[in-house]
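First, one chain by itself in structure tokens, the form predicted on its own.
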Amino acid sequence: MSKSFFGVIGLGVMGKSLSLNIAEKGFNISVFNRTGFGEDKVVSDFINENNSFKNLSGFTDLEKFVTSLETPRKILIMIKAGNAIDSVIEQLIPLLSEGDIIIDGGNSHYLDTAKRNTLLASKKLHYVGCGISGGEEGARKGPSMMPGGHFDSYKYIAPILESISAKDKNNKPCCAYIGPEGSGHFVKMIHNGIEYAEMQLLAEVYAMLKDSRNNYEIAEILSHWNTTDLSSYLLEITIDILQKKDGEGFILDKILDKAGNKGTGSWSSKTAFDLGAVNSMMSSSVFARYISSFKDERIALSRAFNKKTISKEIAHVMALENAYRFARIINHHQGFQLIKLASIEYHWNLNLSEIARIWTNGCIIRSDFMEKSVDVFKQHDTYFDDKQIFELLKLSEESIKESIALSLTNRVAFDTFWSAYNYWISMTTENLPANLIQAQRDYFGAHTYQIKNDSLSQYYHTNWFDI
């Protein structure tokens, strides 16, 4: 039997659907999963339900598993991200040969990525840190993908990469090398905060019409906006879930109201703190799915709180759909800041018009913004230098407030928009509290300050106790 070009470990959603994307191609595939937890028919039952591909072959052993390809072997571990992407890696080493590559499909965090590609690299093997966003379907259909290492690495697997990944609007792949060390988690990373913050914000906007409306008018509502320039795929799937019924009521209704995470939402917040960033949209949207937690503690509050129900006032629809406009721009602002401060720190010159590109398609926040992006980053640093959009941001200034104003009457949690109108209004100010933060950070602990237009930049100390 032919050697395989290409080995995929852990067939858990993900694996499997990206299994059958790459052997859907022509690719000769050998898959690869543990035997116990419960896992033991996971192969078997994989390849047998998937029997028409001649080209697919299964293994429990994982020995037999990497003797199965060819070389340069080329593995994609696709299983949770943490200690067991070590433990996997520790079982390959003994096994692989020099100039062998591994590609991390999971959100690992990009640091533990870095330090994977140095211990890797002192063996001459290869390590790829690859995000991929796109979900279940996306991974069978086509997703958008994010490596980075070594360019070296990355040259051997692109042919694969670039054939299972989506096609942008021009046929060109959704995958490109995103650059060297941890990068490719990294962009991921961010990709997943920009995701938080956009559910966060439909979420927002759900509570501010459902009190005045049914689940068909505010989907009604959301398919008029995806009509315009604010269409996106998570735009879409609320739309969806908001008309889905069962036999007995809509089945949005009978959903608890806690929220998960798995962790890159947070983590794009502390690396935030980490270099110097702001995503307080992030941020937001991270503590709204930690505040959804406390469920029993809502309750109670809830009830304790007891104000009688107020009468709501009906949220104007066009200052709603501009104040969601100016935020969502506000949220990618400040992702691609975050990625384009990590550039710089990380020495990675990263291509930001060639990330919006990769996430025009096959990624969770593909949209058409996203497609204005890769021109907008052709031409400038940030969305703040595109006139377009500063003006639009300036005339929507009158709607955001409308709506917060509307969210403080109504009762209705609205952190992530308030979160956008701040960082707007803090930008656009020329003067801000900072000097009494200095002078208070002076006074206490003689941290030093700065006096406006000082040629020098020098910094100044008073005695705040000499009278």
Ligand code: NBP
Contents of the next structure:
Amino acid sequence: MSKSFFGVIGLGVMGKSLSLNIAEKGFNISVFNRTGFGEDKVVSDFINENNSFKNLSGFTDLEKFVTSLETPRKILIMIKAGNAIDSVIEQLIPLLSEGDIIIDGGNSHYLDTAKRNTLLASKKLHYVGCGISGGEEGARKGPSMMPGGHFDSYKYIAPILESISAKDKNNKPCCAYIGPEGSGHFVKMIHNGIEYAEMQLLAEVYAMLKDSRNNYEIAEILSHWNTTDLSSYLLEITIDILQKKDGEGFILDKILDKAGNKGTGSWSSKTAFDLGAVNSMMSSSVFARYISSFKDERIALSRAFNKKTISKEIAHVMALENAYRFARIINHHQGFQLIKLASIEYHWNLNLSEIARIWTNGCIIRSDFMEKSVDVFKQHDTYFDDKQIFELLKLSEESIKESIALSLTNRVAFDTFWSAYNYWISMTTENLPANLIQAQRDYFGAHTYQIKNDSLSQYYHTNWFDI
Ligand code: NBP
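Okay, that one was the form predicted on its own. Can I see the form predicted together with the ligand too?
In what comes next, the whole complex appears, and the chain from above leads the way.
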């Protein structure tokens, strides 16, 4: 058989789906999975189950896998992020030749990707850190892809990545060169951070509605929202989830309320701290998952608290809809601001409009608002500079206040909405109480402070102990 154009290492959920997607597009492809971990038949089973693809070859010997590839070799690693990636790279290096390209398609941390980039460049090998979103179905039918690294490296793999990716409304690939170093994985990490907050907002909407409505009624409300500018993939799947029955009951009602996570949300939050950016909504949604995981403590404390809930007020749906619209804009704003700050800090020169465009299809946060964002970022580098969006936020104030007030009355945790509103209040307030913080810092630590309207922007210190 002729040599393969492309290789995939790791036949987990994503590796299998991407390999089939690649094979379907007509590329000759070799796949490899490790053996000896109770997974010895992964490769043979995969090849047998997909024997209709004659352009698919399976390997359990890494050297034979590498030899099966035409040069320059293009190898996608699709395995668990972390040390496993370093270990696979170490095994690959002696088998590769100058100019070969390794692509890490997993959710690696962008700083790890930057280090691997430098290491492989020193060995004259290309390295591309490529964020991939869309889950199993996206990988199979067309994901959104965020490749970062040297542009020269991207050129070799652009035809295949752009062919297997989702397509936007103009039939352009939802795959574009993001920027150097770990920028592709950075952008994917922030995608996931936005996703965390989008999911939590929907969970909080559900919490607000579920005391007074059944799942079908909530699905009906959300279905209406989905016919408006609020339409999104996550809203769509939430409507499906709400209505899914298992025998007599709803599956949703049987699911234990402990949310898991794989770390990209907390990485986004930590990164915001490191860059001096604000991502209070992503952080709130990460904390909401953590709080949910303390189920035993929550059971014990709710019993100790034992406060019979006062009669609940019915949520005003229109206000909640406007509040949800408001909070989603702030969430996207915080996410894109984080990308913008990283771009400045690392000199990545990222294109926000292009990032929004490759998120309009194939990925989990695709939505009508993402479509709108493509145009917003062609003209501005923040949503707040878009007059129409700014007016909409202003007009939504009463609704978000009403929804927050109701969350207090009904004792519903509504933290992500609160974070959105608090951010908005602070950002639209000329004088914050940070003057007191500065005075306190100067009092105990002589950290100095600046004076209002001082054209020289000098720093002053007061001897606070002088009476
Ligand atoms: P899975 O858990 O389904 O598969 C993991 C793969 O990694 C398996 O092939 C496994 O081999 C292999 N592997 C492991 Br674990 N440790 C290894 C090691 N030390 N050396 C070699 N291979 C090793 O993961 P997945 O859901 O396919 O995700 C793969 C990557 O894609 C992850 O970084 C994930 O975060 C990312 N991602 C996942 C999704 C999603 O929706 N699932 C979406 C976007 C990105 P084995 O078969 O022998 O255990």
